[in-house]
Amino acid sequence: MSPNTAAILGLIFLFVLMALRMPVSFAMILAGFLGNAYIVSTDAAIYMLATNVWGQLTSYGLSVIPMFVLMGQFAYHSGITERLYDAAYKWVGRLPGGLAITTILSSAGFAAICGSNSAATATMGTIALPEMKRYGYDRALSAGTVAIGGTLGVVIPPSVVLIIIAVQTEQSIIPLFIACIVPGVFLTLLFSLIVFWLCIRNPNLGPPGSRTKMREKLSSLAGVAEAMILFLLVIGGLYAGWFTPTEAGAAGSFGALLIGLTRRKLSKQGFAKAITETIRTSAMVVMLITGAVIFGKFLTVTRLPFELADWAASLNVPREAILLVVLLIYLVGGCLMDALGFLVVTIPIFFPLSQALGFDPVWFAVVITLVTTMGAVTPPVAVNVYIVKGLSPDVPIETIFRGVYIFLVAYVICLVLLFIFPEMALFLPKFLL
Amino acid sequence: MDLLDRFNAMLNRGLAFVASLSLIAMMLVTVGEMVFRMFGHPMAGTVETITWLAAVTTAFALGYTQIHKGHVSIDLFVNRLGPRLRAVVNMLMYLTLASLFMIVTWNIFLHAGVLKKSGSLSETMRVIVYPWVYLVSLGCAGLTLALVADFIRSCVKAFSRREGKG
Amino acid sequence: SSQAQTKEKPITLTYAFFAPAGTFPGKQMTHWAEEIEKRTDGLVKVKTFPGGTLLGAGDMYDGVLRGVADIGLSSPSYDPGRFPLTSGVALPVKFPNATVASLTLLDIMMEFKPAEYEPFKIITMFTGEPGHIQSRKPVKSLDDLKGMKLRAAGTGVPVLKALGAAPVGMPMPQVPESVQTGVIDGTMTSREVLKDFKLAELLRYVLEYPTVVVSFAAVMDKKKWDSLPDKVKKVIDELSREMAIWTGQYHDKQNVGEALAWSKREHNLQIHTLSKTDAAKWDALLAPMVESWKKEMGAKGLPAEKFIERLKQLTDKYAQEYK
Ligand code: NA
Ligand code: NA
């Protein structure tokens, strides 16, 4: 059996395991482990298994996940998020899908603090899912908005993916960050419009609230104050140089804890619940990523990504066609592997190719960021979707996928526009720097 | 079965409690570092400390998460099978997973031994790392135990005379 | 006849490294792979796995022993406990540049043959250039440095402490945003980061005072090595020293050299030097690090005195050759 055949069989095996209801993270670990045993050796596979579990559990990058989730949990159990959504409901509850749009906008705001896809999804899921459920929002829509909103964590700076791309392509990080602002804001708007459109077509998706008096609206704003204080603390501290984005989660948790304690809204039970929920969510998310990484290493040792990349680089077609093939490969890679793993493997081949073809390096980085980010919601390795599933276990997985797909249209529109108007990404860095 | 269940619940609840303490420690250590740094006294070893605490936080919560069925799975297809067949599928699955995580537990345990023997030290603080590796192995043991309990439960279900019992 | 067949059967070697292919150790890996293929007339094919796609920094050497990769390139500096004698090269011993440090490292390891590399065949060894203070505000004296928050790792931490600065530990990719927002005032690393991470936009001052290096070792499992045909072994052996020089020169001249030229051109980078008396004062502050290392390693029964003595001889010798 050639390594490529092994890669394809490994994927099929992964599908079968998942269909047999094996937890997704464990299925990826098992399929990756057996694949490595076949391609390299059993001894090597056992070693990779043990050290990768240890390695992911001790990864500094992943240590942000427990902290951001804890912030969300403290905010939830001190009622901060409840009052935030109450206010949102009073102001935009009559708008079709008002709360789902609130979730999208909050995700975008949170993305400005947090650079990780999974941390953004886990945090916003913790905050938004119970609130949208409380107001009777459709589960597919709620789950879909959280899962797609989480992808903004990578698109809107700061962003782990952009940092990796910048380092690998020897580009400056700041222009890349700035170049992603317009596409990020544009995606946020499109997501909101999609929610709006869905809810106009079918008002049951986001049942509109009753009319509220201006007085009620204004008094609800007092409830937003805490959320605003927390948000300003984190954003302000970040830009004042008190802490790094990685440390922002801990600062936010501490802030939410203080707010909860001073307002006497965080009970002993609430505190305990926040902690146990956090460790459970963290264990789930970190295992999902460990699985994606181990399975990704298997695909790497088959050298399938390298060969695909070499093949695309050798194509003798117009440069736009090569670029489309490259993007298609990134799309498929995002489906099958942890996005970062795939980028690390393929950028050394594709980036020089894009330069040889004369594409702008910043523009190319923005485009592949968008394409691989979609991978977080495309099966089988759809980390965001599985995180949402973990946070609302009673919602069937196909419901979540159904809820999220429509939003991929926004990504496609954004990509098409980036092709037609590269300035969408390039204008802001040129203007500001 | 009952005894195993109780031991499983007790061990994993205990581990989860330590995970909770570790989580709070992560927050305090990070906030402490910020404060010290603001006053001009950063501690260069904070990054190392945080990663070890993160490892304990997540590893010690693995079994607890499994008991609460918090590890995401897709129930799209299995629900179409009959209860008996489903129990057999579960039995095989839990047996596979218990074996997989036994391998993980044992090999992380061995890895700790290798680090101990080679005298491995952390880069910045120059302190031993292997005790943390033993702790992660213990966390994985908690998960293995939870999976063994799930396996035995599914055996009871698969082999019980009447459906739905056990 | 089976001998004749196996002789012509192509040999594939996998080579893993934890950092991206574009970094100087990554360039070294690619260059080595090309040279091996060329010099064995295509008999040996090397498949490279950069960026930690196969093995990471922490599990590289055991991964090689377990057969995950045939060759692994990592930094012994990341594990001072496992590579005690190599950690002597990471002391403030006044290497002027990467080439001198690389040749010294390789020679001294070949001479002392320390037990820490027992199960391995050393393919090559090299170092980065010594760390330099790169900061937002100029550093011309100990007073300027006092309390300055600088990113450092490994032995850079005690160096900065001894000089009165405040070392901050963080992964390199976090440095640009941390400099941008003011979490840190600069960094003490090799200076290609000025261009690679575009740090020169904010860090406009460099102090020409070389401190400590990070060492790298590419190793192969001994059993794997023994299984290779003699002519392949010969090619690998002759490349060992060539690669140390090649990497040192590439790093010093192209990598760091161009980064400095670019930073001066684009961002008006200023380079300061210490006066003779000041430099002597700084050296005196760092000397105890070497002494305490000698004591620590001597207690373990390692030839620490002889090691440092030889290290200084080699450094002086190569410093004449590679200015
Ligand atoms: Na972000
Ligand atoms: Na995917």
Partner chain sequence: MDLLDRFNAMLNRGLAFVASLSLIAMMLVTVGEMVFRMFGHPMAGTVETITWLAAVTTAFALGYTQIHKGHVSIDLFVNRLGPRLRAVVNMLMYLTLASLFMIVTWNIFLHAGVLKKSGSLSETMRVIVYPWVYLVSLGCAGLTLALVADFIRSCVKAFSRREGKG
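Throughout, rigid core stands for the largest set of C-alpha atoms superposing within 1.5 Å between the two forms. Positions refer to the first chain, counted from 1. Keep in mind that this is a model prediction, so the values were computed, not measured. Compared with the form predicted alone:
- If you fit the rigid core between these two forms, you'll see the Cα of V325 move by less than 2 angstroms.
- Once you line up the core between these two forms, the Cα of F13 ends up 2 Å or more from where it was.
- The rigid-core alignment places the CA of G35 2 Å or more apart between these two forms.
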The other form holds:
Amino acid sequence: MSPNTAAILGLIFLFVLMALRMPVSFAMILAGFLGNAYIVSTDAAIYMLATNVWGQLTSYGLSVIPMFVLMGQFAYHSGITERLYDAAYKWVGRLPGGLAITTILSSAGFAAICGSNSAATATMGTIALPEMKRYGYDRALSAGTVAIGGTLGVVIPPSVVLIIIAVQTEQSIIPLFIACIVPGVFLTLLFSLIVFWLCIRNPNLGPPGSRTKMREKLSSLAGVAEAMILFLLVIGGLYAGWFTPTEAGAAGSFGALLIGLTRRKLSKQGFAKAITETIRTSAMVVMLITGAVIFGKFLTVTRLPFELADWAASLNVPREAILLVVLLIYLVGGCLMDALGFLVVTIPIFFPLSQALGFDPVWFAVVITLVTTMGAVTPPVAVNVYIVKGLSPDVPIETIFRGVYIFLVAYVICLVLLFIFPEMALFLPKFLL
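Mind giving me the form predicted alone, seeing as the form predicted in complex with its partner chain was just shown?
Just the single chain follows, nothing else.
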């Protein structure tokens, strides 16, 4: 059997294991181990398994993941999210669809100190869904707003997905973080405009809230200041060279902890839950990366990614056409399985292809982040939708999907603009770094 045939069979075996509901990380480890045993030798596969698992679990570079996750957990349990929501509502709640816009803006604010779409969805859903129900908001709009707002947790830095891409493609994390700031802000603006447009057309979807005095608006900015301080501490510290990525996450975690203790909002139970959730999430992500490295070694030995890249580069078609096919694969794959799992499986295949086609690695990372994120709200996986369903059991799942679909237009617009104007993602890293 040729190495390429072995690689294709290994990919089929991997997807069969995932279809049988084996966790993605373990499926990649098993498929990669068996593939290496066949191509090289069993002894070499055992040695590679041991060294790679140990190497990933003891990697200083991966220590950035628990630090950023811990920052988000401390921020949530310290009440920063609630104060963000309160501030956003006081400023835009009077507008048509004001509470839904508040949810979008608060999701963006929490994303800047969180890094996870599921965490952002669960956090904002807990706060926003009861409020929008109390004010008589349309159920599809309120549920869709929470689900789509949660996706900003992956786009706006710091982002766990961007960290994984940086680790797998051996890029610096800092340019990726900076490159996603403009697309993240742009998506936030588009989401808000879509809500405003829907509620202008049909005021019954999202009735305006009560008027707030300017004094109350100004006093509410203290809640925004906390989140901004954490964001600037992390991103500003990285840019200024004060911190390594791990140190930046640690500084942000300490800052969020200090805010919680100063305000006396972080209880013993909240502290314990923050630690527990950080360990659980970090273990999941690190095991995903470990599995991706082992399976990636197998693909490297077969040379399938490089031969695929050479073949694609030799085709007499525009490189943009090939990239569109790749992005379509990411979109469909993100719909059919866990988007993060699909991402770590495919990066070893498609990143060399993107480089052979001459695309900027930072730009490519931003684009696949946006496409992969759409999988969090598209069926059948749609983890954000199911989180909202769990928070609102009385809302039919089809109603939530109906509320989400209109917002996907914003992702399409953002991707089209990134294709036409790559500098939308690249100018800020070039300017600052």
